[in-house]
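Coming up is one lone chain in C-alpha cells, specifically the form predicted alone.
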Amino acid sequence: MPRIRPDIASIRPYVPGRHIDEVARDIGMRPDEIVKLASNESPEGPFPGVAKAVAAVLTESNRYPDTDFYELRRVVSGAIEVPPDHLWFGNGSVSLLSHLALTIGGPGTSAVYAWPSFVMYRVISRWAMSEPIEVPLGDGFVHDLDALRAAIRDDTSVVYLANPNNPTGTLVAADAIDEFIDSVPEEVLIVVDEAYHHFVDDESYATAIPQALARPNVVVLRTFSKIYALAAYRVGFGIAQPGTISELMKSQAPFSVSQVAQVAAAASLGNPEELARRVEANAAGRRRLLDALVERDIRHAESQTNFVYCKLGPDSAAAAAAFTKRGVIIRPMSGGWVRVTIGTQAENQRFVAVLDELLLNLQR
C-alpha cells in the first residue's frame, strides 16, 4: 500500500443512499417495487423542456464546455436577480464546498459548523487540513448561533451554516442569521448553504443573498440537485462578491461543469408555475408525514425541507435495514435517528404503511 496522509486515512468514507437496483437484487424485489427515500432526491424527473434541450447538444460532446457559463450565468442572474459577475458555478455545491475549504483552510486553521449537519463539512475540512470544530445543535435541533460564535478561534478561517439544516430540516430566522454575520470577524468566511431554500414556507426565513452581495466574507450556495431534479447532472452555484469568487476559483479545475449539465440547468429555469407546483407538492407531502409522526408519538424535528428527521429506536442501522427489507430505503443517521425524503403521495403512504408494520418492534 502507498503511504496515505494519516488525516485522510482517518476519514470515514461518505456512504450514499443505496441505489434501487442494488436493493432490488439484495431483497429479491423488482426495481419498480422499491421506494427510495434516502437521498433527498426529487421524486419527479427534470422540468419540462430539459430533456429536449439536453438532446440538442449531445452531438457537441467533442468540444469542451463553456468555461464562462455564459448562458447559464445569464439565466441564473435573471432568475435570482443578482449581477452575473457575482455567480460562481461548479460540479454540484459539494464541489464548491471543497474548493472553499481548500482555498480558505490549510494547516493551522480551523472550520466551525453545527452537528449534526451536512457530513461533508467534516470531510472537506479534513481534505483541507483544517481542524473541524463541531458545535452541537440547540433546542429543537436548530443551530445554536451563540455557541457557534463562541467556538470561533483566532485560527478559524470558515464557518458553515446549512440553512435549512441537513439532516434535521430546521432553519434559523433571517434576523438571527444577519446578527450572526455581523458578529463574525471580517477575516472569517461565512458559507450559508441554501441547498433546500425552495422548500421553506416559514415566514421568518429569508435567503442570505443580500449579505453575500454586500460582504466579501459571505458566500451563499445553491444547487440544481433538489427542487430542479438534476441530481445526476451535478450543477451548483455560489453567490459572492467578484473579488471573493476570483480567489476561490484558484483551487478549481477548468471545465468543471459539462456542457450537457449547463444546458440542463439553464433549461430548468423560467417555469415559475412548475416550480410552484413542485414546491406545494413537497409541502403537502411533508405535512402528511409530519402529521403521521405526531399521531404515532414519534420524536421528530420540524422540517422545512424535502425530508423529515425522526427517531425510530436505539439502532438507526437496524431500523433502516428493517425498512429496506420491505422495499423502502431510508437513511440511517446516528443515535437511532433516520432521515426520510418526501416522495410522491404513493411513496409516502408506503413509508407510513411499513412504519405501522414495524412500529411494535421499534423501541422508541
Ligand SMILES: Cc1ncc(COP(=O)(O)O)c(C=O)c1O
Second form
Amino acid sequence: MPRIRPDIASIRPYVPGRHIDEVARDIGMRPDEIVKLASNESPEGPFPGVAKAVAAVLTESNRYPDTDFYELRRVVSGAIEVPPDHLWFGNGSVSLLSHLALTIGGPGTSAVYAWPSFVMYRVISRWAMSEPIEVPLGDGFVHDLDALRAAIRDDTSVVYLANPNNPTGTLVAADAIDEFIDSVPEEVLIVVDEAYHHFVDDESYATAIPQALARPNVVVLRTFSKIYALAAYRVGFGIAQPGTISELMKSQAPFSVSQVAQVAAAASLGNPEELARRVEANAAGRRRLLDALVERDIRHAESQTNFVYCKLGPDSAAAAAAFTKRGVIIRPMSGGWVRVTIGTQAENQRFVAVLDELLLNLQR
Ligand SMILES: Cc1ncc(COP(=O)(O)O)c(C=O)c1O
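Having looked at the form predicted alone, could you now put up the form predicted in complex with the named molecule?
The next block holds the full complex; its first chain is the one shown before.
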C-alpha cells in the first residue's frame, strides 16, 4: 500500500445516490420499475435540440475541446447578461468548488459554511487542507447569517453559501445576502452556490450575480446538471470578476470540459418556453409532495428547489432502505431526515404510495 496523506485517508467517501441498474439487480426488479429520487436530477432528458447538436460533434473525438469556451461563453453571456470574460467554466460546478478551494486554501486556513449543507463543502475543504468550520442552520433550516459571520476567523479564506440550500431546499432573501456580503472582510472569498436557483418562486429571493460582478471576493456558481438535465455531461460555471477567475483557475487542468458537454450546454439555452414548462412542472410536483407531507403530519422544510427534506425518523438509513426495497431510491441524510427529489407526477405518486404503505406498517 502506498503512503496516503492521513488527513485524506480519514475522509469518509462521498456516497452518491444509488444507480438504478444496481438497485434493480439488488432487489430483483427491472430498471424501468425503479424510481430514482435520490440525486436531485431532472426527471426529463435534455432540452429539445440538444441530442442532435451533440450527435453532430461525436466524430470530432480526436481533437481537444475548446479551452476558450468560445460558443458556450457567448451563449451563456447572452442568456444571463454577464460579460463573457466574467464567466468561468468547469467539469460540473463541483469541480469549480474544488479548484477554488485548492487555490485559496492550504495549511493554516479555514472554510466556513452551514450544516447541513452541500456535503462537498466539507470534502473539498479537507482536500485543500483548510479547517472546516460548520455552523448549524437556524430556525426553519435557514442559514443563520449572523452565526456564519461570527464564525469567520482571521484565518478564514472562504465562506460557502448554497442558496437555496441542499439538502433542506430553504433560501436566504436577497437583502439578507447583500447585507451579509457587505459585512464579510474583503480578503475572504464568498461563494454563493446557486445550483437550484431556477426552481425558486419566492419573491424575496434574488441571484447574487450583481455582487459577483461588483466585488472581487464574490463568486456565484451555476450548473447545467439540474433544470437543464445535463448531469451526465458535467458542465458548471462561475460568475466572477476576470482577475478573480484568472487566479482561481490556476488549480484547474486544461481541457476540463469535453466538447460534447460544451455543445450540449450551449444548445440547452435559448428556449425560454421549455425552461418555463419544466420549472412549472417541478413547482406543481413540489406543491403536491409538500401537501402530502402536511396531510400526513410529517416534519419537513419549506423547499424552494427540486427536492424536499423531511423526517421519516428515527433512522434515516433504515427509512431509505425500506423505500429502496420497494423500488424507490431516496437519499438518507442524518438524524432521521431524508431528501426526496421531485420526479415526474407518476414517480412522485409512487413515493407517496410507498410512504403510505410504510406508515401503515409502523402503525400496526
Ligand atoms: C448545492 C450544490 N452545488 C453544486 C452541485 C454540483 O453540481 P454539478 O453537477 O454541477 O457538479 C450540487 C449537486 O447536487 C449541489 O447540490
